[in-house]
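A lone chain, given as C-alpha coordinates: the form predicted on its own.
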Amino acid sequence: MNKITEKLLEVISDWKGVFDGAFNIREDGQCVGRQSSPNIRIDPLAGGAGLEIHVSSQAQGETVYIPACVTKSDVNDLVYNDFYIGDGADVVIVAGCGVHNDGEGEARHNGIHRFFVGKGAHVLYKEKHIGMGDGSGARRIDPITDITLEEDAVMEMDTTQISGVDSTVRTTNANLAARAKLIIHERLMTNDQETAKTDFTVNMNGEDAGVDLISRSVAKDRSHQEYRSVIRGNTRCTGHSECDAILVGNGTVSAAPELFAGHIDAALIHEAAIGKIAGEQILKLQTLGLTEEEAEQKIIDGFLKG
(Lines of atoms letter the chains of each structure in order from A and count residues from 1; the text may use other names and numbers.)
(Lines give C-alpha, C1' and ligand atoms only; values in the text may rest on other atoms or scores of the structure.)
Protein backbone atom coordinates (compact mmCIF):
# COMPACT_ATOMS: atom_id res chain seq x y z
CA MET A 1 0.00 0.00 0.00
CA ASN A 2 1.54 3.32 -1.07
CA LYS A 3 1.65 6.62 0.84
CA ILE A 4 -1.07 8.23 -1.32
CA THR A 5 -3.46 5.42 -0.44
CA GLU A 6 -2.72 5.90 3.26
CA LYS A 7 -3.47 9.63 2.94
CA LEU A 8 -6.75 8.96 1.13
CA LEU A 9 -7.76 6.36 3.70
CA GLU A 10 -7.34 8.91 6.51
CA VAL A 11 -9.96 11.09 4.80
CA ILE A 12 -12.49 8.56 3.52
CA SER A 13 -12.45 5.92 6.25
CA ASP A 14 -10.78 7.35 9.38
CA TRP A 15 -7.68 5.20 8.84
CA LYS A 16 -5.34 5.25 11.84
CA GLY A 17 -2.78 2.81 10.46
CA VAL A 18 -4.94 -0.24 11.12
CA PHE A 19 -8.55 -1.41 10.79
CA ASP A 20 -10.21 -3.43 13.54
CA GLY A 21 -12.27 -6.39 12.36
CA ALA A 22 -13.06 -7.21 8.75
CA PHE A 23 -11.67 -5.11 5.90
CA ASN A 24 -10.62 -5.04 2.27
CA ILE A 25 -8.41 -2.25 0.89
CA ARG A 26 -8.40 -1.70 -2.86
CA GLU A 27 -5.61 0.29 -4.55
CA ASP A 28 -5.55 1.00 -8.30
CA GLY A 29 -7.76 -2.01 -9.02
CA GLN A 30 -5.88 -4.48 -6.81
CA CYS A 31 -6.38 -5.80 -3.29
CA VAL A 32 -3.58 -4.63 -0.96
CA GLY A 33 -5.07 -5.92 2.28
CA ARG A 34 -7.93 -8.18 3.35
CA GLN A 35 -9.15 -9.70 6.59
CA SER A 36 -12.33 -11.50 7.58
CA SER A 37 -13.71 -11.79 11.10
CA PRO A 38 -15.72 -14.52 12.87
CA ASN A 39 -19.04 -12.95 11.82
CA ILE A 40 -18.06 -11.19 8.57
CA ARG A 41 -16.54 -13.15 5.70
CA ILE A 42 -15.00 -11.44 2.66
CA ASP A 43 -14.49 -13.61 -0.43
CA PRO A 44 -13.32 -12.76 -3.95
CA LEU A 45 -16.15 -12.54 -6.45
CA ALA A 46 -16.02 -15.18 -9.17
CA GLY A 47 -13.80 -13.88 -11.96
CA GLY A 48 -11.86 -11.60 -9.62
CA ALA A 49 -13.87 -8.46 -10.42
CA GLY A 50 -14.89 -7.71 -6.84
CA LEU A 51 -16.03 -9.14 -3.52
CA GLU A 52 -18.76 -11.05 -1.76
CA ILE A 53 -19.24 -9.82 1.81
CA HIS A 54 -21.28 -12.15 4.01
CA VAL A 55 -22.46 -10.71 7.34
CA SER A 56 -23.74 -13.34 9.76
CA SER A 57 -26.86 -12.90 11.84
CA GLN A 58 -24.49 -13.09 14.81
CA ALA A 59 -22.87 -9.77 13.84
CA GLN A 60 -24.08 -7.12 16.30
CA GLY A 61 -22.54 -3.64 16.24
CA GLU A 62 -19.62 -4.73 14.08
CA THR A 63 -17.91 -2.69 11.33
CA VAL A 64 -16.50 -3.77 7.97
CA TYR A 65 -14.27 -1.48 5.88
CA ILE A 66 -14.35 -1.68 2.07
CA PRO A 67 -12.49 1.46 0.86
CA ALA A 68 -11.15 1.90 -2.69
CA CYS A 69 -8.38 4.25 -3.80
CA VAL A 70 -7.07 5.34 -7.19
CA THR A 71 -3.65 6.95 -6.82
CA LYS A 72 -2.57 7.83 -10.37
CA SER A 73 -3.81 8.82 -13.81
CA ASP A 74 -4.79 6.41 -16.61
CA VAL A 75 -6.59 4.09 -14.17
CA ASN A 76 -10.19 3.02 -14.82
CA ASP A 77 -11.12 0.92 -11.81
CA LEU A 78 -14.39 -1.04 -11.97
CA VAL A 79 -15.40 -3.23 -9.03
CA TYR A 80 -18.50 -5.27 -8.14
CA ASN A 81 -19.22 -5.79 -4.44
CA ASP A 82 -22.15 -7.89 -3.24
CA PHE A 83 -23.24 -7.64 0.41
CA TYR A 84 -25.34 -10.41 1.98
CA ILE A 85 -26.66 -9.32 5.38
CA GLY A 86 -28.11 -12.06 7.59
CA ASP A 87 -31.49 -11.80 9.32
CA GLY A 88 -31.28 -9.63 12.43
CA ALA A 89 -27.68 -8.53 11.88
CA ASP A 90 -26.52 -5.04 12.92
CA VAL A 91 -23.51 -3.79 10.97
CA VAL A 92 -21.70 -0.63 9.86
CA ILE A 93 -20.19 -0.67 6.37
CA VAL A 94 -17.55 1.96 5.52
CA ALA A 95 -16.99 2.07 1.77
CA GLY A 96 -15.37 5.39 0.86
CA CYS A 97 -13.50 6.16 -2.34
CA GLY A 98 -10.61 8.52 -3.00
CA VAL A 99 -9.13 9.44 -6.39
CA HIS A 100 -5.71 11.11 -6.60
CA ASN A 101 -4.44 12.36 -9.95
CA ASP A 102 -1.16 14.18 -10.58
CA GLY A 103 -1.06 13.37 -14.29
CA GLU A 104 -2.79 14.25 -17.55
CA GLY A 105 -4.84 11.09 -18.04
CA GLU A 106 -8.20 10.36 -16.42
CA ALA A 107 -8.41 8.61 -13.05
CA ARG A 108 -11.74 6.89 -12.40
CA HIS A 109 -13.39 4.57 -9.91
CA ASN A 110 -16.76 2.94 -10.52
CA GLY A 111 -18.09 0.84 -7.65
CA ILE A 112 -21.18 -1.27 -8.26
CA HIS A 113 -22.57 -2.35 -4.90
CA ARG A 114 -25.52 -4.68 -4.37
CA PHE A 115 -27.10 -5.11 -0.94
CA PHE A 116 -29.32 -8.02 0.05
CA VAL A 117 -30.49 -7.16 3.56
CA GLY A 118 -32.24 -9.89 5.51
CA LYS A 119 -35.34 -9.69 7.68
CA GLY A 120 -35.03 -7.38 10.67
CA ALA A 121 -31.42 -6.49 9.89
CA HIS A 122 -29.95 -3.00 10.33
CA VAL A 123 -27.23 -1.55 8.10
CA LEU A 124 -25.47 1.81 8.38
CA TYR A 125 -23.63 2.43 5.11
CA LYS A 126 -21.08 5.26 5.12
CA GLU A 127 -19.60 6.43 1.84
CA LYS A 128 -17.27 9.43 1.54
CA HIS A 129 -15.82 10.51 -1.81
CA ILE A 130 -12.93 12.89 -2.42
CA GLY A 131 -10.62 13.90 -5.24
CA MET A 132 -7.02 15.04 -4.78
CA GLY A 133 -3.89 15.83 -6.78
CA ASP A 134 -2.55 18.66 -8.94
CA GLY A 135 -2.69 17.00 -12.36
CA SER A 136 -4.81 18.23 -15.27
CA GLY A 137 -6.43 14.82 -15.75
CA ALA A 138 -10.02 14.33 -14.67
CA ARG A 139 -11.01 12.66 -11.39
CA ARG A 140 -14.23 10.66 -11.73
CA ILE A 141 -16.26 8.61 -9.26
CA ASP A 142 -19.46 6.92 -10.51
CA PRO A 143 -21.04 4.72 -7.82
CA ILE A 144 -24.04 2.48 -8.47
CA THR A 145 -25.94 1.09 -5.47
CA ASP A 146 -28.71 -1.51 -5.72
CA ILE A 147 -30.60 -2.31 -2.52
CA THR A 148 -33.05 -5.08 -1.64
CA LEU A 149 -34.59 -4.81 1.84
CA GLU A 150 -36.57 -7.73 3.19
CA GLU A 151 -39.33 -7.42 5.79
CA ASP A 152 -38.53 -5.13 8.75
CA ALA A 153 -35.02 -4.42 7.46
CA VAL A 154 -33.55 -0.93 7.93
CA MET A 155 -30.77 0.63 5.87
CA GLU A 156 -29.27 4.05 6.53
CA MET A 157 -26.99 5.61 3.93
CA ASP A 158 -24.72 8.55 4.80
CA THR A 159 -22.96 9.73 1.63
CA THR A 160 -20.60 12.70 1.39
CA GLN A 161 -18.62 14.30 -1.42
CA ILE A 162 -16.98 17.58 -0.49
CA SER A 163 -14.18 18.41 -2.92
CA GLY A 164 -11.99 17.57 -5.86
CA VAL A 165 -14.17 15.23 -7.95
CA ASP A 166 -14.48 16.62 -11.49
CA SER A 167 -17.39 14.43 -12.52
CA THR A 168 -19.69 12.07 -10.67
CA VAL A 169 -22.89 10.18 -11.45
CA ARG A 170 -24.41 8.68 -8.30
CA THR A 171 -27.14 6.11 -8.97
CA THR A 172 -29.17 4.37 -6.27
CA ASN A 173 -32.00 1.89 -6.82
CA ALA A 174 -33.95 0.25 -3.98
CA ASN A 175 -36.81 -2.20 -3.48
CA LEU A 176 -38.51 -2.37 -0.08
CA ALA A 177 -40.58 -5.19 1.39
CA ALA A 178 -43.14 -4.86 4.19
CA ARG A 179 -42.15 -2.50 7.02
CA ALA A 180 -38.68 -1.99 5.56
CA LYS A 181 -37.13 1.46 5.98
CA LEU A 182 -34.57 3.28 3.83
CA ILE A 183 -32.99 6.53 5.07
CA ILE A 184 -30.53 8.42 2.86
CA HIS A 185 -28.60 11.56 3.79
CA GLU A 186 -26.54 13.01 0.94
CA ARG A 187 -24.07 15.89 1.34
CA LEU A 188 -22.44 17.27 -1.78
CA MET A 189 -20.26 20.23 -2.73
CA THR A 190 -18.90 21.07 -6.18
CA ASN A 191 -16.36 23.71 -7.20
CA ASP A 192 -14.81 25.18 -10.35
CA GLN A 193 -16.44 23.43 -13.32
CA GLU A 194 -17.21 20.14 -11.61
CA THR A 195 -20.44 18.28 -12.40
CA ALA A 196 -22.48 16.00 -10.16
CA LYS A 197 -25.62 14.01 -10.90
CA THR A 198 -27.70 12.18 -8.30
CA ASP A 199 -30.37 9.69 -9.36
CA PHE A 200 -32.53 7.91 -6.73
CA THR A 201 -35.24 5.37 -7.56
CA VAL A 202 -37.15 3.67 -4.73
CA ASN A 203 -39.94 1.13 -5.07
CA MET A 204 -42.01 0.42 -1.97
CA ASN A 205 -43.67 -2.89 -2.60
CA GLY A 206 -44.55 -4.03 0.93
CA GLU A 207 -47.15 -2.55 3.26
CA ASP A 208 -45.91 0.06 5.73
CA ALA A 209 -42.54 0.44 4.02
CA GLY A 210 -40.97 3.88 4.29
CA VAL A 211 -38.26 5.97 2.67
CA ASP A 212 -36.68 9.32 3.59
CA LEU A 213 -34.34 10.91 1.02
CA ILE A 214 -32.52 14.08 2.11
CA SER A 215 -29.99 15.84 -0.12
CA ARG A 216 -28.07 18.97 0.87
CA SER A 217 -25.72 20.45 -1.69
CA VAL A 218 -23.62 23.51 -2.51
CA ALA A 219 -22.76 24.43 -6.11
CA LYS A 220 -19.90 26.94 -6.26
CA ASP A 221 -18.07 28.78 -9.07
CA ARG A 222 -19.27 27.40 -12.44
CA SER A 223 -20.11 23.90 -11.23
CA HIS A 224 -23.37 22.16 -12.10
CA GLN A 225 -25.51 19.65 -10.21
CA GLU A 226 -28.55 17.59 -11.12
CA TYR A 227 -30.81 15.91 -8.59
CA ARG A 228 -33.49 13.41 -9.58
CA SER A 229 -35.51 11.24 -7.26
CA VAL A 230 -38.36 8.86 -8.05
CA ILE A 231 -40.41 7.35 -5.22
CA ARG A 232 -43.01 4.76 -6.16
CA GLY A 233 -45.54 3.84 -3.51
CA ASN A 234 -47.11 0.62 -4.77
CA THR A 235 -48.99 -0.14 -1.55
CA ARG A 236 -49.74 1.47 1.83
CA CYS A 237 -46.48 3.25 2.64
CA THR A 238 -44.78 6.57 3.41
CA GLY A 239 -42.21 8.43 1.32
CA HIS A 240 -40.38 11.74 1.62
CA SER A 241 -37.84 13.40 -0.69
CA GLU A 242 -36.08 16.66 0.19
CA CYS A 243 -33.51 18.54 -1.91
CA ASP A 244 -31.96 21.75 -0.54
CA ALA A 245 -29.24 23.50 -2.53
CA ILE A 246 -27.17 26.67 -2.12
CA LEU A 247 -25.75 28.53 -5.12
CA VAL A 248 -22.44 30.37 -4.78
CA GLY A 249 -20.95 32.38 -7.63
CA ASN A 250 -22.20 31.03 -10.95
CA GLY A 251 -23.10 27.53 -9.77
CA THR A 252 -26.26 25.94 -11.16
CA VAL A 253 -28.60 23.23 -9.85
CA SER A 254 -31.47 21.29 -11.42
CA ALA A 255 -33.86 19.44 -9.07
CA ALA A 256 -36.54 17.02 -10.29
CA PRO A 257 -38.29 15.06 -7.53
CA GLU A 258 -41.00 12.68 -8.77
CA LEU A 259 -43.68 10.75 -6.90
CA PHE A 260 -45.92 7.90 -8.01
CA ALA A 261 -48.81 6.78 -5.80
CA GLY A 262 -50.10 3.42 -6.96
CA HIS A 263 -52.26 2.85 -3.89
CA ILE A 264 -54.84 4.97 -2.11
CA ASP A 265 -52.90 4.72 1.17
CA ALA A 266 -49.54 5.73 -0.25
CA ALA A 267 -48.55 8.94 1.59
CA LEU A 268 -45.80 10.67 -0.39
CA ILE A 269 -44.28 14.14 -0.23
CA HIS A 270 -41.41 15.99 -1.86
CA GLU A 271 -39.67 19.30 -1.18
CA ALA A 272 -37.08 21.21 -3.22
CA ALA A 273 -35.43 24.54 -2.41
CA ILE A 274 -32.61 26.28 -4.30
CA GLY A 275 -31.21 29.70 -3.47
CA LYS A 276 -28.23 31.79 -2.44
CA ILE A 277 -26.94 32.65 1.01
CA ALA A 278 -28.90 35.53 2.47
CA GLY A 279 -26.88 38.72 2.78
CA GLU A 280 -28.09 39.37 6.31
CA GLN A 281 -26.65 36.02 7.43
CA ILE A 282 -23.19 37.05 6.25
CA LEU A 283 -23.50 40.53 7.76
CA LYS A 284 -24.50 39.07 11.13
CA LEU A 285 -21.40 36.87 11.22
CA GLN A 286 -19.20 39.76 10.07
CA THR A 287 -20.33 41.73 13.12
CA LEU A 288 -18.82 38.90 15.18
CA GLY A 289 -15.43 39.48 13.57
CA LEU A 290 -15.48 37.09 10.61
CA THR A 291 -14.45 38.11 7.11
CA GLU A 292 -16.99 37.72 4.31
CA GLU A 293 -15.21 34.57 3.09
CA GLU A 294 -15.07 33.10 6.60
CA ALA A 295 -18.74 33.89 7.17
CA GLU A 296 -19.75 32.25 3.89
CA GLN A 297 -17.75 29.11 4.69
CA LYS A 298 -19.23 28.88 8.19
CA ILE A 299 -22.75 29.05 6.77
CA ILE A 300 -21.93 26.38 4.17
CA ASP A 301 -20.39 24.08 6.81
CA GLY A 302 -23.46 24.39 9.03
CA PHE A 303 -25.80 23.81 6.11
CA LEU A 304 -24.07 20.62 4.99
CA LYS A 305 -24.01 19.25 8.54
CA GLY A 306 -27.72 19.97 9.10
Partner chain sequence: MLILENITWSVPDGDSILKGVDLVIPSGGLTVITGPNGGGKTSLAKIVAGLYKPDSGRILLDGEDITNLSITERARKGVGYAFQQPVRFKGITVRDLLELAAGHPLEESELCDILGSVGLCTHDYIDREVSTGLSGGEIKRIEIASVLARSDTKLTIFDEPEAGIDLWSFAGLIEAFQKLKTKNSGSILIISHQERILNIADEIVVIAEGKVRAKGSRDEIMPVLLADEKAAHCPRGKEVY
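Previous: the form predicted on its own; requested now: the form predicted together with the partner chain:
No partners, no molecules, just the chain.
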Protein backbone atom coordinates (compact mmCIF):
# COMPACT_ATOMS: atom_id res chain seq x y z
CA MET A 1 0.00 0.00 0.00
CA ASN A 2 1.43 3.40 -0.93
CA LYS A 3 1.77 6.57 1.18
CA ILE A 4 -1.05 8.36 -0.60
CA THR A 5 -3.45 5.53 0.16
CA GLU A 6 -2.48 5.68 3.84
CA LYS A 7 -3.21 9.38 3.90
CA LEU A 8 -6.55 8.98 2.15
CA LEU A 9 -7.50 6.17 4.52
CA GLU A 10 -6.96 8.41 7.53
CA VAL A 11 -9.49 10.86 6.17
CA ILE A 12 -12.12 8.53 4.78
CA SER A 13 -12.12 5.63 7.22
CA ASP A 14 -10.44 6.70 10.48
CA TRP A 15 -7.44 4.50 9.63
CA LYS A 16 -4.83 4.46 12.38
CA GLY A 17 -2.39 1.97 10.87
CA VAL A 18 -4.62 -1.05 11.36
CA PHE A 19 -8.24 -2.03 11.01
CA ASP A 20 -9.89 -3.99 13.75
CA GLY A 21 -11.90 -6.90 12.33
CA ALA A 22 -12.87 -7.52 8.72
CA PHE A 23 -11.59 -5.25 5.97
CA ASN A 24 -10.63 -4.93 2.35
CA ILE A 25 -8.46 -2.10 1.04
CA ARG A 26 -8.59 -1.33 -2.66
CA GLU A 27 -5.86 0.80 -4.27
CA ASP A 28 -5.96 1.77 -7.95
CA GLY A 29 -8.16 -1.20 -8.77
CA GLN A 30 -6.07 -3.78 -6.84
CA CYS A 31 -6.60 -5.34 -3.46
CA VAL A 32 -3.77 -4.39 -1.07
CA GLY A 33 -5.13 -5.96 2.08
CA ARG A 34 -8.01 -8.19 3.10
CA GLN A 35 -9.18 -9.96 6.21
CA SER A 36 -12.37 -11.79 7.08
CA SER A 37 -13.64 -12.29 10.61
CA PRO A 38 -15.62 -15.19 12.07
CA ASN A 39 -18.93 -13.44 11.32
CA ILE A 40 -17.99 -11.39 8.28
CA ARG A 41 -16.68 -13.16 5.20
CA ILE A 42 -15.15 -11.17 2.34
CA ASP A 43 -14.77 -13.06 -0.96
CA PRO A 44 -13.36 -11.59 -4.16
CA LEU A 45 -15.49 -11.71 -7.26
CA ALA A 46 -13.91 -13.45 -10.23
CA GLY A 47 -11.42 -11.27 -12.11
CA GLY A 48 -10.97 -8.76 -9.29
CA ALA A 49 -14.13 -6.88 -10.25
CA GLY A 50 -15.18 -6.50 -6.64
CA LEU A 51 -16.29 -8.26 -3.50
CA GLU A 52 -19.03 -10.34 -2.02
CA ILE A 53 -19.43 -9.63 1.66
CA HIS A 54 -21.47 -11.94 3.85
CA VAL A 55 -22.39 -10.77 7.31
CA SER A 56 -23.87 -13.56 9.40
CA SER A 57 -26.73 -13.17 11.84
CA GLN A 58 -24.19 -13.71 14.63
CA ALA A 59 -22.48 -10.39 13.87
CA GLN A 60 -23.56 -7.99 16.61
CA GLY A 61 -21.95 -4.57 16.83
CA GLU A 62 -19.15 -5.47 14.40
CA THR A 63 -17.54 -3.16 11.87
CA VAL A 64 -16.29 -3.93 8.37
CA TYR A 65 -14.06 -1.53 6.41
CA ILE A 66 -14.00 -1.49 2.62
CA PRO A 67 -12.30 1.74 1.56
CA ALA A 68 -11.23 2.35 -2.03
CA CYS A 69 -8.51 4.74 -3.14
CA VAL A 70 -7.35 6.05 -6.47
CA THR A 71 -3.91 7.59 -6.13
CA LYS A 72 -2.92 8.73 -9.63
CA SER A 73 -4.03 9.96 -13.05
CA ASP A 74 -5.46 7.82 -15.80
CA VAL A 75 -7.11 5.33 -13.49
CA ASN A 76 -10.74 4.52 -14.11
CA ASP A 77 -11.64 2.11 -11.37
CA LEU A 78 -14.98 0.32 -11.50
CA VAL A 79 -15.89 -1.97 -8.63
CA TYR A 80 -18.92 -4.09 -7.69
CA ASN A 81 -19.44 -4.82 -4.02
CA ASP A 82 -22.39 -6.92 -2.89
CA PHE A 83 -23.36 -7.06 0.78
CA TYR A 84 -25.50 -9.85 2.15
CA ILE A 85 -26.59 -9.02 5.69
CA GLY A 86 -28.05 -11.92 7.70
CA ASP A 87 -31.37 -11.64 9.54
CA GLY A 88 -30.98 -9.78 12.82
CA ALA A 89 -27.33 -8.83 12.28
CA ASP A 90 -26.09 -5.48 13.58
CA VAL A 91 -23.16 -4.10 11.63
CA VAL A 92 -21.31 -0.91 10.75
CA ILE A 93 -19.95 -0.69 7.22
CA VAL A 94 -17.31 1.96 6.61
CA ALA A 95 -16.89 2.47 2.88
CA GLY A 96 -15.37 5.72 1.77
CA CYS A 97 -13.47 6.65 -1.27
CA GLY A 98 -10.48 8.91 -1.79
CA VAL A 99 -9.19 10.10 -5.13
CA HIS A 100 -5.75 11.71 -5.29
CA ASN A 101 -4.57 13.17 -8.57
CA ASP A 102 -1.27 14.97 -9.12
CA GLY A 103 -1.30 14.44 -12.88
CA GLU A 104 -3.09 15.69 -15.95
CA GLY A 105 -5.31 12.71 -16.79
CA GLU A 106 -8.57 11.91 -15.07
CA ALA A 107 -8.72 9.84 -11.88
CA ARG A 108 -12.07 8.16 -11.35
CA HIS A 109 -13.68 5.76 -8.95
CA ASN A 110 -17.03 4.24 -9.68
CA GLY A 111 -18.34 1.98 -6.94
CA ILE A 112 -21.51 -0.03 -7.37
CA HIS A 113 -22.70 -1.20 -3.98
CA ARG A 114 -25.65 -3.51 -3.51
CA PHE A 115 -27.10 -4.20 -0.07
CA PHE A 116 -29.40 -7.10 0.69
CA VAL A 117 -30.41 -6.52 4.28
CA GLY A 118 -32.18 -9.42 6.00
CA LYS A 119 -35.17 -9.32 8.31
CA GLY A 120 -34.70 -7.20 11.42
CA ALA A 121 -31.05 -6.45 10.65
CA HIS A 122 -29.48 -3.09 11.41
CA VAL A 123 -26.86 -1.50 9.18
CA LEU A 124 -25.01 1.77 9.63
CA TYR A 125 -23.34 2.57 6.33
CA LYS A 126 -20.75 5.33 6.39
CA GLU A 127 -19.46 6.69 3.14
CA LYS A 128 -17.01 9.57 3.04
CA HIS A 129 -15.66 10.97 -0.21
CA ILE A 130 -12.70 13.23 -0.74
CA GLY A 131 -10.52 14.47 -3.57
CA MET A 132 -6.87 15.48 -3.08
CA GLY A 133 -3.75 16.35 -5.02
CA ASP A 134 -2.94 19.35 -7.17
CA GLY A 135 -2.83 17.94 -10.70
CA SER A 136 -4.99 19.51 -13.38
CA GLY A 137 -6.64 16.16 -14.09
CA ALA A 138 -10.19 15.75 -12.82
CA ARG A 139 -11.09 13.78 -9.71
CA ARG A 140 -14.38 11.92 -10.14
CA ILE A 141 -16.37 9.71 -7.82
CA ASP A 142 -19.61 8.21 -9.12
CA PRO A 143 -21.16 5.84 -6.60
CA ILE A 144 -24.27 3.79 -7.19
CA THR A 145 -25.97 2.34 -4.13
CA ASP A 146 -28.80 -0.19 -4.41
CA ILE A 147 -30.55 -1.08 -1.19
CA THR A 148 -33.05 -3.85 -0.53
CA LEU A 149 -34.47 -3.90 2.97
CA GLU A 150 -36.46 -6.90 4.10
CA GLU A 151 -39.13 -6.72 6.78
CA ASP A 152 -38.15 -4.76 9.89
CA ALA A 153 -34.66 -4.07 8.56
CA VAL A 154 -33.13 -0.69 9.37
CA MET A 155 -30.41 0.99 7.37
CA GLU A 156 -28.80 4.32 8.19
CA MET A 157 -26.65 5.79 5.46
CA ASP A 158 -24.29 8.64 6.27
CA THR A 159 -22.77 10.04 3.15
CA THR A 160 -20.33 12.91 3.17
CA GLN A 161 -18.33 14.72 0.52
CA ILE A 162 -16.53 17.78 1.79
CA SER A 163 -13.99 18.82 -0.78
CA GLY A 164 -11.81 18.25 -3.80
CA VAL A 165 -14.04 16.10 -6.00
CA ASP A 166 -14.44 17.82 -9.36
CA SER A 167 -17.44 15.92 -10.45
CA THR A 168 -19.70 13.42 -8.78
CA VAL A 169 -22.91 11.67 -9.69
CA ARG A 170 -24.40 9.85 -6.74
CA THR A 171 -27.26 7.49 -7.40
CA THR A 172 -29.11 5.71 -4.62
CA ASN A 173 -32.06 3.35 -5.09
CA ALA A 174 -33.92 1.62 -2.30
CA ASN A 175 -36.80 -0.82 -1.95
CA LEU A 176 -38.39 -1.25 1.45
CA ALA A 177 -40.49 -4.16 2.72
CA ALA A 178 -42.95 -3.98 5.61
CA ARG A 179 -41.78 -1.94 8.63
CA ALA A 180 -38.33 -1.43 7.13
CA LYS A 181 -36.72 1.95 7.85
CA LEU A 182 -34.21 3.85 5.78
CA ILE A 183 -32.49 6.96 7.13
CA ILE A 184 -30.17 8.86 4.84
CA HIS A 185 -28.00 11.80 5.90
CA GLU A 186 -26.20 13.47 3.06
CA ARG A 187 -23.63 16.24 3.61
CA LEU A 188 -22.09 17.88 0.64
CA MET A 189 -19.83 20.83 -0.02
CA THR A 190 -18.62 21.92 -3.44
CA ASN A 191 -15.97 24.54 -4.25
CA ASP A 192 -14.47 26.17 -7.33
CA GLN A 193 -16.02 24.73 -10.49
CA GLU A 194 -17.06 21.41 -8.99
CA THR A 195 -20.35 19.76 -9.86
CA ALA A 196 -22.32 17.31 -7.77
CA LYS A 197 -25.45 15.45 -8.74
CA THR A 198 -27.51 13.47 -6.25
CA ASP A 199 -30.33 11.20 -7.25
CA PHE A 200 -32.37 9.26 -4.67
CA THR A 201 -35.21 6.91 -5.48
CA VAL A 202 -36.98 5.16 -2.62
CA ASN A 203 -39.89 2.75 -3.08
CA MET A 204 -41.90 1.88 -0.02
CA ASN A 205 -43.59 -1.35 -0.88
CA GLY A 206 -44.43 -2.88 2.50
CA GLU A 207 -46.88 -1.54 5.06
CA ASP A 208 -45.48 0.85 7.63
CA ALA A 209 -42.17 1.23 5.88
CA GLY A 210 -40.54 4.59 6.48
CA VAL A 211 -37.86 6.76 4.96
CA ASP A 212 -36.16 9.88 6.30
CA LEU A 213 -33.94 11.62 3.80
CA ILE A 214 -31.94 14.59 4.98
CA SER A 215 -29.61 16.44 2.67
CA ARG A 216 -27.54 19.45 3.69
CA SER A 217 -25.24 21.06 1.22
CA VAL A 218 -23.10 24.12 0.66
CA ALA A 219 -22.35 25.33 -2.87
CA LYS A 220 -19.42 27.75 -2.94
CA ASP A 221 -17.58 29.74 -5.59
CA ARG A 222 -18.88 28.77 -9.04
CA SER A 223 -19.83 25.20 -8.16
CA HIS A 224 -23.11 23.62 -9.14
CA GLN A 225 -25.28 21.02 -7.45
CA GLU A 226 -28.34 19.13 -8.57
CA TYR A 227 -30.56 17.32 -6.13
CA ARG A 228 -33.31 14.96 -7.17
CA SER A 229 -35.32 12.68 -4.95
CA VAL A 230 -38.28 10.48 -5.66
CA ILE A 231 -40.12 8.92 -2.76
CA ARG A 232 -42.87 6.51 -3.71
CA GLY A 233 -45.32 5.49 -1.06
CA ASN A 234 -47.03 2.49 -2.60
CA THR A 235 -48.80 1.45 0.56
CA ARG A 236 -49.45 2.70 4.10
CA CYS A 237 -46.09 4.27 4.99
CA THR A 238 -44.31 7.45 6.05
CA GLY A 239 -41.80 9.43 4.04
CA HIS A 240 -39.94 12.61 4.88
CA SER A 241 -37.32 14.41 2.90
CA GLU A 242 -35.55 17.61 3.76
CA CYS A 243 -33.17 19.35 1.42
CA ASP A 244 -31.32 22.42 2.67
CA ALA A 245 -28.69 24.19 0.65
CA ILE A 246 -26.58 27.23 1.44
CA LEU A 247 -25.20 29.31 -1.39
CA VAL A 248 -21.88 31.13 -1.02
CA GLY A 249 -20.45 33.34 -3.74
CA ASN A 250 -21.70 32.26 -7.16
CA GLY A 251 -22.70 28.72 -6.26
CA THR A 252 -25.89 27.40 -7.85
CA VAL A 253 -28.27 24.64 -6.78
CA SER A 254 -31.24 23.06 -8.39
CA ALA A 255 -33.50 20.85 -6.28
CA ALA A 256 -36.28 18.68 -7.63
CA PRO A 257 -37.97 16.63 -4.95
CA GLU A 258 -40.78 14.37 -6.04
CA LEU A 259 -43.33 12.57 -3.89
CA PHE A 260 -45.68 9.91 -5.15
CA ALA A 261 -48.50 8.79 -2.89
CA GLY A 262 -50.04 5.66 -4.32
CA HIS A 263 -52.13 4.82 -1.27
CA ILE A 264 -54.59 6.74 0.88
CA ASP A 265 -52.44 6.12 3.97
CA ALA A 266 -49.12 7.11 2.47
CA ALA A 267 -48.01 10.15 4.51
CA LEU A 268 -45.27 12.00 2.67
CA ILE A 269 -43.63 15.31 3.49
CA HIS A 270 -41.00 17.31 1.71
CA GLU A 271 -39.20 20.40 2.96
CA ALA A 272 -36.65 22.36 0.97
CA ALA A 273 -34.81 25.60 1.52
CA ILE A 274 -32.11 27.11 -0.67
CA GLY A 275 -30.48 30.46 -0.12
CA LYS A 276 -27.55 32.35 1.24
CA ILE A 277 -26.77 32.34 4.95
CA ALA A 278 -29.48 34.29 6.76
CA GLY A 279 -28.15 37.78 7.52
CA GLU A 280 -29.46 37.69 11.08
CA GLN A 281 -27.45 34.54 11.81
CA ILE A 282 -24.26 36.39 10.91
CA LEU A 283 -25.37 39.42 12.95
CA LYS A 284 -26.04 37.30 16.02
CA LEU A 285 -22.56 35.73 15.92
CA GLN A 286 -21.00 39.15 15.32
CA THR A 287 -22.62 40.39 18.53
CA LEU A 288 -20.72 37.57 20.26
CA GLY A 289 -17.45 38.96 18.90
CA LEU A 290 -16.94 36.93 15.70
CA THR A 291 -15.99 38.62 12.45
CA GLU A 292 -18.24 38.19 9.44
CA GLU A 293 -15.89 35.56 7.95
CA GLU A 294 -15.63 33.67 11.24
CA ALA A 295 -19.40 33.74 11.61
CA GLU A 296 -19.91 32.36 8.09
CA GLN A 297 -17.43 29.58 8.74
CA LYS A 298 -19.09 28.58 12.03
CA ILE A 299 -22.53 28.57 10.45
CA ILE A 300 -21.36 26.36 7.58
CA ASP A 301 -19.40 24.00 9.87
CA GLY A 302 -22.42 23.56 12.12
CA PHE A 303 -24.80 23.14 9.22
CA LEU A 304 -22.72 20.36 7.67
CA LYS A 305 -22.02 18.68 10.99
CA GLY A 306 -25.65 18.57 12.18
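Between two forms, the rigid core is the largest collection of C-alphas that superpose within 1.5 Å. Numbering follows the first chain given and starts at 1. Just so you know, these numbers come straight off a predicted model, no measurement behind them.
Novice: Classify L290 as shifted (yes) or not shifted (no) between the two forms, where shifted means its C-alpha moves by 2 Å or more with the rigid core superposed.
Specialist: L290: C-alpha displaced by 2 Å or more between the two forms.
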